[in-house]
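Next comes just one chain, in structure tokens: the form predicted alone.
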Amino acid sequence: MQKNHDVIVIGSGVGGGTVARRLAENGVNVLVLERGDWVPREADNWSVASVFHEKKYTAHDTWLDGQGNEFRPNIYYNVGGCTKFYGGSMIRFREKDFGLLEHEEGISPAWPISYADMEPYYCEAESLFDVHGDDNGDPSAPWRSKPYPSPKLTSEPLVQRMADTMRRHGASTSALPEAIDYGPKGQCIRCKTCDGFPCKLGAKYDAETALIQPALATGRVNILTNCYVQRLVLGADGKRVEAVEVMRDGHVEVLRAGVVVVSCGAINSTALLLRSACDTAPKGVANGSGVVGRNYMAHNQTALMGLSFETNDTVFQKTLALNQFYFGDGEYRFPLGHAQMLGKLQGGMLSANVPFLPKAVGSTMARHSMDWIAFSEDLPDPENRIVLRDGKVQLAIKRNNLKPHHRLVEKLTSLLKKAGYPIVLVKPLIRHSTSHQCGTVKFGVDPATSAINAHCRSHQHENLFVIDASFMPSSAAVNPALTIVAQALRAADHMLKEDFRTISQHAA
């Protein structure tokens, strides 16, 4: 392993996988450091019983609610991070939502940058991650200065009827933006497991396969798996970060680079910012604000199911979109948000999560369900807030803009029953939500109100930055991951320009 390295990025997720990249393309000497360890393939990969019900990937934590239970997190600790197990969904945020948005329950504030400075980077992003897709049919879609990379995933039969049935009825569905490798020369077969599961083929898109094999690849990144990062130590003035305290193999090390990116995602990056206060940050690094910790947002989410007396015998079920509603409905002025299909539901899903559910009984609904997912933007509140206690993370949040989320869930369900799904279940999916973290260290131009800024550089620590879902002032209506990937390229650009006096050979 090289022993001299410019930059430590802390977790290999989409943040810290995208900044290795880019880094290591330029010249630059990157450590990754990862808590956890790669995720094998293997048969286990497309167990349900093993993915659902044994939880075999889930990291082994416990933090607490609010009111102080005791909770095991659906979270992961593995090289790529949590996007080992999402559905490669990679959609931009709309231009809108860089902008003051008025809630009927409050305010979704404007970032510091606009939509015009990520576009060229969301096309970038698109293009690492081969995203297929087309926005016609999408309202809401914002515009863009080159097309998807590849393009949109056709609808199996009952999806397109369904979509067609819906369109008729006045809502006007649109492609799923996804992140697969599917083509004439792809590794993707369109298979049942992309929602929730590791892909045994490789063939998801996701922050190991498109941002770590790559960045490995350079020559230039090293990567220590199992490795826990305990605490930053700041140097005696407090103003940069002169090492990084790990726990590998039973052993405390102290590791140092010019540079130190945390990309733990927006929850365990708090914690580790938290947990590294010391007499010159007595609040926490990076915390002179106060603001670390405080404004998480996991959007509303609800899971419907539509029965009806057909099976459903589509296999890659995820390519539809439904934005219709994004910004209002016409006779409610207030945002809605957005829908996306799910991978097919199979019965011991359902199971996994409705323990009293007999599996046959799940099995049966599964075989006759058409199954979608609704989110919602939830707003940035000051006192939802992650923090530490006696040592555990606690989520210590209240959900609040329901008002719409039901109505958008209303409409989905009406919705489906015109299009032949008689009976449709809906399932929140609020309960101590981890899915789409994010918020807890704000990126602003303001160190009164902001932790870092526009680049994801702390305020008071010249040489340390924050990228990842954490940086967000808020949460818009759809999966973050796109904007996290182009946030990242941004923050590198940056970081090439001004620490190594150097001009990406990518840049946007």
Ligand SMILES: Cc1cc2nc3c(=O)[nH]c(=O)nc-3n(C[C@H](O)[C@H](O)[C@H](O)COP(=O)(O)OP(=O)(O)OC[C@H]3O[C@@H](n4cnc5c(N)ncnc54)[C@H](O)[C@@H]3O)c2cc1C
Second form
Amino acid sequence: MQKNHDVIVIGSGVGGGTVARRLAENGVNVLVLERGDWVPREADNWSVASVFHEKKYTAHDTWLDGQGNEFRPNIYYNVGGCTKFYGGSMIRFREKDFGLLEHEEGISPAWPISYADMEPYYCEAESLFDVHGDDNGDPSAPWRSKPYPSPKLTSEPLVQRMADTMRRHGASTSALPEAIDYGPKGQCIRCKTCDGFPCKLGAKYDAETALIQPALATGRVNILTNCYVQRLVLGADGKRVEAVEVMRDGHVEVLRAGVVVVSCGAINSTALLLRSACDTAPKGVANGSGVVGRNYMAHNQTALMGLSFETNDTVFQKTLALNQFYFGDGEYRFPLGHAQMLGKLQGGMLSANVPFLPKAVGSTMARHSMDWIAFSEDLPDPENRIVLRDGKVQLAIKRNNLKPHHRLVEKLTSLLKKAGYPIVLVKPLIRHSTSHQCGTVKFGVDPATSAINAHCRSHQHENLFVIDASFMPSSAAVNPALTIVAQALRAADHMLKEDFRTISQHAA
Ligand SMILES: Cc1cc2nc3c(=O)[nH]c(=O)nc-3n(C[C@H](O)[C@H](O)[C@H](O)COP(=O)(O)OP(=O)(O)OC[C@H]3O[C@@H](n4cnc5c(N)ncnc54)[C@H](O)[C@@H]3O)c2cc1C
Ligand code: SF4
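Given the form predicted alone, corresponding form predicted in complex with the named molecule:
Full assembly next; the chain just shown is listed first.
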């Protein structure tokens, strides 16, 4: 392995993977440290029993809830991070999400950058993930300077029929932007085990296939797997990160590079910064402001199953988005949020989440259901915190802004009933929900109220960046991964210019 790395990137998810690829393609040598291993391509990738019942790929970690009760989080420690298991929805935040938005329960704050600052990077992010999309029918879609790189994924007949009926009842749906290698030359076969599963064919664009593999192909990136970063070590004056202390094969090692990028995901980046507290950073690294770990958000989320007597023979179901009520519904002036189809639910997936449900009943329900998920914005609250308790991660969280979410769920329920699904089952996904975790190391211009600047550089430590879902000062109401990639590209271009005196060949 090459010894002299310019940059250490901790974590190989979409945050870390994007930075590694962008820097390496512009001549910078990068060492990626990843606590997990590669996800093997194997039959179990598409097995409901392995993925949902045995939780074969879910991290073996134990966190605490607000009351101090232990739980196993639904999180993934492997090359590619959570995106190995994500649904592939790669959707832009709306233009107004970057400004101050009023909600019934409070304010969604303005970002230090505008949608216009981010737009060129959204185009590049979509290109890296070959996003298939089309904004027709989406009244909230932000302007774009380039079309989607690939055409929308068409809906199968029953899904299309539902969309047509919803439109007749005043609710317009649109194509859900998706990052899969589908098309005449693509490897994707549009199977039913995409959302929540790793792709056995490597046809899902995730942080491994779209970022880490191309980064390694440059020859300027090395990755150490099963390499857990315990601590960042500051220099004597506290202004720079001098070293990174890792645990590998049961031994502690110390690694060094001129620039260090923390990309462990919103919760684990927080844990690493807090664990690294020392004399010059008594509240934790990058935490002079005290905001690290605060303002945790993860969306208010509810899954819905519309049931009818008809068998739903749809295979690849995740093709529709509903943004009609994103900023309100006419009678209610506050934002309600977004809904999208889930990958086709299967009986085993239901019984894994509802233990008393007999598998046969679950299978019958799943054969007759149309499956959706609704997301609404949760608001940043400094008291919603990730803290360390006896070395363990604790989520001390109280949900907020639930009223618009309930309203969105009611609207979608009513639409499903009108579309021929008379029974609609709803399951709030609120307890221990970490899939859309963000906000805990927020970026901003004021070092008194934010941990990192608008390019994700620590206000306090000049060679430290935090680049993952944690930078977001608000959560908007759509999936976060595309926005993480876009901001990571922005931050990496800034790093190239300021730290390596290089103008990115790909600068947006
Ligand atoms: C089931 C599921 C479905 C989802 N579907 C979608 C979707 O369709 N669209 C979308 O936009 N978003 C989706 N999301 C959310 C999306 O996956 C995340 O927002 C995104 O992956 C977060 O990226 P990240 O880089 O911040 O963190 P992560 O993906 O968590 O990556 C962090 C990496 O750091 C590593 N790491 C952590 N701590 C350490 C340490 N101390 N030392 C070394 N390495 C460490 C981890 O192992 C991991 O690989 C989904 C999430 C889940 C769980
Ligand atoms: S739908 Fe395509 S990308 Fe998704 S798991 Fe199946 S083959 Fe892979």
